[in-house]
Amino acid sequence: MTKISSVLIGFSIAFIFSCSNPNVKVSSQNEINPRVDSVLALMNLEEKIGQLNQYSLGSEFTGPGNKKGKDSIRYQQLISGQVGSVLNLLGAENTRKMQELVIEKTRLGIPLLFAYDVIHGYQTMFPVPLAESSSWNLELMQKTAKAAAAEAAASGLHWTFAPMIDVTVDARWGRVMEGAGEDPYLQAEIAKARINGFQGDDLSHNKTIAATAKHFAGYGYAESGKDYNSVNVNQYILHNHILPPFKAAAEANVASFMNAFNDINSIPATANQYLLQDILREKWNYGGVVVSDWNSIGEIVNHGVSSDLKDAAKKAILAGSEIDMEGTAYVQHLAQLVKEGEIEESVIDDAVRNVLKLKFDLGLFDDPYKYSDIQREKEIVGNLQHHELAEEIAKESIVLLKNENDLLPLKNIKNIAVIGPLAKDKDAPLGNWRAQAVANSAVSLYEGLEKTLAESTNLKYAEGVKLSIGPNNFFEELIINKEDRSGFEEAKQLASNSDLVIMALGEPAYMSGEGRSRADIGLPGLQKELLKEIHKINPNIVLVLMNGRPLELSWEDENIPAIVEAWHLGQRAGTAIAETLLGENNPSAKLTMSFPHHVGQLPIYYNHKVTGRPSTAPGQVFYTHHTDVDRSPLYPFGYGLSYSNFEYGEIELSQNSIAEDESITASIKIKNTSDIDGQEVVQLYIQDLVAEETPMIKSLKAFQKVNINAGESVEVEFIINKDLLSYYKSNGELSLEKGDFKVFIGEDSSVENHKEFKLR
């Protein structure tokens, strides 16, 4: 065969498949599923192997040039079809010519997937989904999720490796910045908000990009909060608090799925027949594509369960793990072990068959190049819509943790102090997993401040204290100041000269996120110990924190009389926070994981189950408690403090017992007893009290987020049915038991007010 000839194959796929029914959506499977096996019968074992192959390329691949090594190892297989989809190649000009290679070198000229961790947003970015989450406004999830996406395909890329659905107990685990917090319902409603945000509803659509739920399954159960270690949990953990959110992913139609770094009970996800197979194929009837994480499947062999990177990619893929990221265990083992015997070409065939359905659902061999391009990529990205979404989901997410004598709003204060190496700082509100977010572009505090503070007020600066002594970036280890005091004295006179200080403290951008646990999760460096000095000078303190996970603030709940939890709030941070502290805000956020009193507490949340010696009374000994810290969380899931003053009534239910094919209407009536219009979080949890397996001490079953005017009442009404009373046993069935419940409605997950009903 000729090269042009090779070359005409490829293009006369995509002009066959375009031409066959161009007014159906490429989304039909009706119409996909034909012209996926027609181009599988084109291909050979290695073409075939190499869709399920994917390589981390630069620009410096996209022409012949000077290539040596690994790296023209990598270039000829690009060019011979042994490579199916290319991670981190971004812009639109780039994609376009790796696009143009593959289309015009390779035989059948398949098109490339591109694929780039777009996990809140990509140029412009939003506060880092833990603090999105804590909005609870899954409208304004779904809408940064969608911005990103325009942003992303604008730039030639089709697939993104987010949203992180995992369940996350353990703060002192990097990743929880990462995903949603601690409870399942909750983490499942925003990964179908952020999912559907991220791929429309056409997936063929040139602002929409394919999603990924990630990381499947445990990853936020890594013992003791170390990434990347083991996850030891039962089954009736897997099953009620781990898997939900990827359920819903599934239902969903999320696009892909990615494995898990750990090994679950023994036996790594990545490698896992019973995670893959028996659920995500069998029970959940999945679709769509998984993906390994990166090397996952190379790692099995540390795992110590393959001897080598052969036998790894063996259990990959029997497994049901189709695309090998920076692995390279499939494109040098997978045709030996066919040849072999070892594994039937069939097992190929149905995870090849999956890649390309994908790339037919993105509209990729209608048009390869629809995604490159650059007058779309110069209009969309960062543009001045995305950045007020930015300001406005920012806003949102501000959780008020403390505000002792209503010391918030600032009113009529003339001379402020601004102290704290983060309060100027640029770069530490775009967060970790930051995507082509540009250095130092957010709105700093100060910034904001200045801004938004009347010309009147005096408005003094100073550092206090170094954060890092470098380096602060993705890929090296971030190093704490823990000996440089030198600027505690400027700090001090300043703070004895101010009629209040704001004190900005936290986490920099790189001290949370992958690879960042910590087992110390207080403030870190010197900052506690300046935070220390300037209270015996100066108690009227506003503390605002910026961080990417939930701290130990124990004596910053003890001393400081207002304190704000402001994240790592993404492009227009400053403004946020300044019109928070002044009251143009009013804060309406509540925590989606807890704050711990003390390190030693973790993992600590409030879904646990009930035990055999429940405290009975004060002052008792023998029950499950610490003894030298509350058992309680300092501050719990669902909290978070407003401007308004919210009265919630009794809980009125439309019966007292129902049976499994009828529903109970609970209704409470909340009023805003300020003058303040403010926002509320309304929660509703339900607590099995006697089951078949040991239940939980309630669970977070529906939420509203509700507008309520100042001096005015609201009624808020929730439907309980059979699905919100139904759990899953050990053996993952789902299972509903008739018996005695509770449903409390309340402000947040420590809620005692309740009424009890009977499921007949």
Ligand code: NOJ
Given for the second form:
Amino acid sequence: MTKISSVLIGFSIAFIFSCSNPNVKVSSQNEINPRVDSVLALMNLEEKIGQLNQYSLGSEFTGPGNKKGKDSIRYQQLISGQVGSVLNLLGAENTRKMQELVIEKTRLGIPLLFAYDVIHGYQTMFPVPLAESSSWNLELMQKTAKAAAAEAAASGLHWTFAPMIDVTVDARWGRVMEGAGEDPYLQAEIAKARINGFQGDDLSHNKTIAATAKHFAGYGYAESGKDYNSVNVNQYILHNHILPPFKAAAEANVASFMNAFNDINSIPATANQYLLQDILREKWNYGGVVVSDWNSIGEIVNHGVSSDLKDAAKKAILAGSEIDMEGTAYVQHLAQLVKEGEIEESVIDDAVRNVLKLKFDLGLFDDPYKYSDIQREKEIVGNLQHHELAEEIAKESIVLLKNENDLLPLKNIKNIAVIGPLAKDKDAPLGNWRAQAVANSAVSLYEGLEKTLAESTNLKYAEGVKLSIGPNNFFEELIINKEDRSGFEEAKQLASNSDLVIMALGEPAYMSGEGRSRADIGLPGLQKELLKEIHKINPNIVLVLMNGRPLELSWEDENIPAIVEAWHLGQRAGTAIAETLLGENNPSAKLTMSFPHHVGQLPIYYNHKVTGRPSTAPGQVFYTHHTDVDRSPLYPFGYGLSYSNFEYGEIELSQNSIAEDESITASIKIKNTSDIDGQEVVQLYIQDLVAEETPMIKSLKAFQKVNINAGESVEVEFIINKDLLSYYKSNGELSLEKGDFKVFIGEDSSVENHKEFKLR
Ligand code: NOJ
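Can you return the structure of this protein in the form predicted together with 1-deoxynojirimycin rather than the form predicted alone?
Below is the entire complex, every chain and molecule, led by the chain shown above.
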């Protein structure tokens, strides 16, 4: 059989079962499975294992005359069908060339999948996901994922390793920037929005890409917030906090799951039969593909549950990790394991089916080059509409943390000083995990202010202090300036001659993200010292924070009159912040992670257990608390101010008692008592007063983001039914228990306004 005829047979068999029009959606299981089996039937064992092997490859194999790449083992594997997917190869031209190589040189010509971490944009950078989540605007988050997918797809990519849907309760963990915070319900809603944005309703469309729910599971609970650390969580936390977003992702037909680096309750997630088989496959009936994390199969050896890579390969494939990302465990050992009878070939077949199915779903068997279109790449990547969308969501992601005496929005101020290392920084707002962002391409705060301020205002700048003095990139450890105060004097001078100081402080882009855990989550380096010095001279300060995680801000909250959490807001950060400071944008975002008073409070999250010693009476000793810090967070989950003032009325319940199949309508009136139109995120929490397993103090169960014009009122209604009242018991079963519940409706998770009702 010649190579080409094999390729043709492969394709013609595939075509027999499909409609030959490539524009027709090919995604139903029934339609595809025979096509998948038709290809599988042609494959030998090595080719099957190749589909489970994923490498990170650059353009060295496709660039002109690059001998190094072409002499490598990986090149040989690539052209002999032993690589099924490629990570980190980008661009319409590069992907086309590599696809051609594989289609032409391999025996069966099975197209490659091209994957990449498109986390908050491909080239156009949207706010980092934690920031975006603060918008609570699901529609907008779906749009940004859609735009990111369009850019990525136009650059030849098929698959993103996003969204990260790990619930995160510890701000020390650097990767909190990649997710949607501490609440499982909100995380699940955002997961669905992002997945729908990436995937659309037709994966084979050339503007959509496959999404990944990651990291399955528990990665966000790394002990002491140290990345890659062990995860020890009880079954209640697993089922009620960690798993719900993943279940929602499976139900939203996310194309893939990625497992996690961590061990969870002493079993590495990558070799975890309970998670991958019992829950994902059996309970949730998930039919997509499972990819390992980067060499996480190899790391099973480091975890100490396999003595060598071969055993790690066996444990991982039997658990259900289907694609080996950068680990070489499968390509080196699976064939031998099958020959020795250690694993059945059918295990490999099942995994390969899932990979092939994804390739069919993406339309790659109909046209392997459909995503690699140089013209489309030029038109779509970084286009103006995407930048405008970045601005729109940036404005909705800014959280106003403090606004004493309505200092903001700024009015009639003559001399403004902008001080701080992030004021003119065009890079930090792009954040970490920035895919193909153009370095230094964000609108800086200073630029935003220059554009937005009236000409009559004098705007002056001083850097004040350097933030980092070492490398600032993905791969190297950042070095923070801890000694050089040479800019202090100039900044102090400027502050003393100004009516108001805008301080732009925070974290550089690479201070959060993977491998960026911090033990001290205050303002890094000498920034706080500078802030204190300036404060002594001119306390009329607006503190603008740019960071990728909740920070410890106790001193700032006590002393600075206005604080704006502006995160790493992406491409148009400066415009969004400036318009917010000047009142052209009214802030409406709410925190999705609690900000602690002190790092010693971590992990801190609103939906904790009641405990046996919940009392808060002053002077008490023997109850759940720290003696030296308030029990509550500094800023709770759901918190965020607006320039409008909202007044909540009483909660009205349609009835006070319901049977299992009934529902209650809870309604509440909210009045905008200010003269500024605004938006409010109205949040509904439920507390189960008595349950068989110790309940949470309260849990978010619904929310609505509503516009309320100045002086007007709206009535917001929520339906409470059994879905909002059940919880997972430690055995993983959903439990609905009769008894009393409280429903709270208000502006953040500290809300006390509630009514009680009974489930009969
Ligand atoms: C490791 C990260 O944990 C994961 O989230 C990412 O997708 C892979 N590297 C690939 O870059």
